[in-house]
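To begin, one chain is listed below as structure tokens, in the form predicted on its own.
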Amino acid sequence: MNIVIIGSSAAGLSCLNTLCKISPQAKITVISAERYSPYSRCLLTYYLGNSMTEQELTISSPSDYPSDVRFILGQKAEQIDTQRKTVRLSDGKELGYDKLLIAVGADAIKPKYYAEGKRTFTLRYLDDAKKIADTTKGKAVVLGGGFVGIKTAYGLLERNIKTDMVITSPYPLAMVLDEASARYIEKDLVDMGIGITTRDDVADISLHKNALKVYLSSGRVLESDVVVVGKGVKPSVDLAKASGIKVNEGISVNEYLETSAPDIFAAGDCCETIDLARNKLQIIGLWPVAVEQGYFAALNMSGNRSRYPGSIAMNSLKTKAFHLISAGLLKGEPGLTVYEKHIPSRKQFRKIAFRGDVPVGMAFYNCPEEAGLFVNLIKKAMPLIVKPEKVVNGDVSISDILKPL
């Protein structure tokens, strides 16, 4: 069997990891954009902030694999003929294929203002975090306030740039969490250095003799070495649209990742999956979500027809000041009752949320260890067998909530 995979990050990988497990007898092709083996791009944040090296944020070599396993770097595929069952590459060139997985992930959202010519950045790739660390001397302005922009506030800050943070919302993390929780995260980065400015945006950017200046809809000029922006991503579809297969707001699969079109799957960032959380379709754009993906796509390539049980939005913080852990659904809909404990002299609180006795979100600040328990509960719809008072003051132990008591 003769198949390719689109993409060398989570998911891309973690598909071919696993084909080269139970499918040993199969010719794999890997395509990517990149000049790189894969890497792990979630820890980019950590390579920004002198923390990681390159060499330590690869995860493998072309070379580590079977013969029968080829990587092509750096080429984009540009096109699927979903009848011929070929893909035809950036440099012209066309593979034929038996089975095709779609891992390309997604790419990041660029404002109208954006430009590298006036030194503003996104960090979603390798070549983003190096253009930005040969570019940043002293100072940086970071544009959103979700746990892109603040991951990357604090890796600069661990650089030694004096930082400051651009919010069009009014407090960071809004989507998440609400404001009397969020301001716990604003303190702390606060105090570590970070400027904030939160209900603004920007309304230009100039270059000029070398000046860098960011202009904002308040009328505040920020002057600035690097601009990086990190208003979230969107999944990338072109290639399956250009290829006729069928688009929501990512690329559309079933229970199985197939797509619309015969022998092809999708996985990772760019598709839209069940969100056990809010049980409906949505893309849970994460590592750990591309991984599972990835590893139920192989084994459906393979012909173990297995369905891929959806999952939950989830993501972890940590500084050396704090450690948030959150997952699943806080807010935005209607009919859940949170429970929540905020202990100021600890620097902690605790946020459960549920439909009905199922919990599905959560929030720990500075006390993560039963988080995990928790992510696992809200996956498996499992009613918590505990007031939910007791999880939220700290009175119950992990093993007190896997027992009545």
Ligand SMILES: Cc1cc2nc3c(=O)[nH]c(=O)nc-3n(C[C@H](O)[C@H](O)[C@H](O)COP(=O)(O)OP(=O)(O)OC[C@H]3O[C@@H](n4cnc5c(N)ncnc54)[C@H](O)[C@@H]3O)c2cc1C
Contents of the next structure:
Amino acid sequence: MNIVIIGSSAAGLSCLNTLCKISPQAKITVISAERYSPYSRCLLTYYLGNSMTEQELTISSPSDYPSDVRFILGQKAEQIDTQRKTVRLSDGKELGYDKLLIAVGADAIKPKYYAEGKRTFTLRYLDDAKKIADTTKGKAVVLGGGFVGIKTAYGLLERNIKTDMVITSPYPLAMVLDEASARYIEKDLVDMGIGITTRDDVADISLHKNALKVYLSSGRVLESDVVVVGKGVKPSVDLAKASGIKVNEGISVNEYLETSAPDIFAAGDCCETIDLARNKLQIIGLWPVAVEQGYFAALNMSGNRSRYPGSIAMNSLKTKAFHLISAGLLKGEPGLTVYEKHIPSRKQFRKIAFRGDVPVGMAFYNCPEEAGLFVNLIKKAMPLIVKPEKVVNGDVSISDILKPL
Ligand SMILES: Cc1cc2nc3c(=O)[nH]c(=O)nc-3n(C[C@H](O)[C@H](O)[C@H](O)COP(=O)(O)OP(=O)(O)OC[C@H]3O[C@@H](n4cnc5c(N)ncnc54)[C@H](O)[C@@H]3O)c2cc1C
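To test you: the structure above is the form predicted on its own. What is the structure of the form predicted together with this ligand?
And the full complex, kicking off with our chain again.
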């Protein structure tokens, strides 16, 4: 069997590794627009923070694989001919396939003021991180207060760069947390030395005689070496669209990760799958979720029909000042009951959201040891057998929480 995988990151690589185990006779070609061996995108901010080298980001090398596996790096898949079952690359060459995986991920959203010529970058690829690192000498502005924005600002701080965050929302992590919880994170960031401006946005950016100025809507002007935009991502759907494959917000797949075209599957940040906490189709842009989907895609591509069960959003944010773990849904939908306990003297909070008696979301701040269990309860929609108040108070052990089957 001739298998082509487009994208060699979390989803593509997980599919490849699974196929190498369960279909060792398959001939597999992996195409990547990036020129690097597969590396961890999640660690890019550590690279920015000088705490990891490029080599340490690398996950695997083409030479780790058997001779039936071929990597084509630095080439883009431009078009899929779903009738002839071929993929055309940017150098004009064509590859045939029996089964194809689209694992092309997502791209960072680039607002209208984005211009590399004005030292304004996004952070999605290793090349982005290199450009940011090369350009930043002493001062940086990071736009956006989500997980990636905060990780980026922290990475720059670790690099000894004076960093200012500009956030449109009234407080950081507004998509996930309520104001009272988010203020802990905001205070930690400020105490570490990151400047935070909320309820503001960029109106314009100018570069004149090597001086970069960031003009905010409020009238403030920030001087910086670089602007890093962390305003979210959008799934990469151009290839699928151009090839006549059904796309909504992301590429449409069924529960076997099959697209609308025969023998073509999709996995990772480029496709929409079931969010178990919301119970609806969603793009869950996370590394472990992409890995899981790559694994299920491989099973289905090799004829081992297996239903992908869906997943939930989860995030961990660790700095020298705090550790936040969140999963599922805590706000933004009706019918949620949220239990929470804040212990300011210990710099801790625990929050759990329920729909009925089923936990659907959590955020634990500086108490990571109990968080993993809750992520699993949410994923499996397992009701609690103890009072939620006891959980948020930290008064129960793991065995108290699990319901006997
Ligand atoms: C700075 C940063 C920090 C992050 N931190 C975390 C974290 O802490 N935890 C977490 O769970 N997630 C994190 N993420 C998100 C995580 O990295 C993504 O969810 C994950 O990488 C998605 O994997 P993927 O395989 O779907 O796609 P991607 O990683 O986006 O990779 C897609 C690949 O396909 C290639 N490609 C695209 N189009 C084509 C084409 N036409 N032809 C050939 N190749 C193509 C791209 O160049 C890319 O190499 C972070 C992301 C960033 C940017």
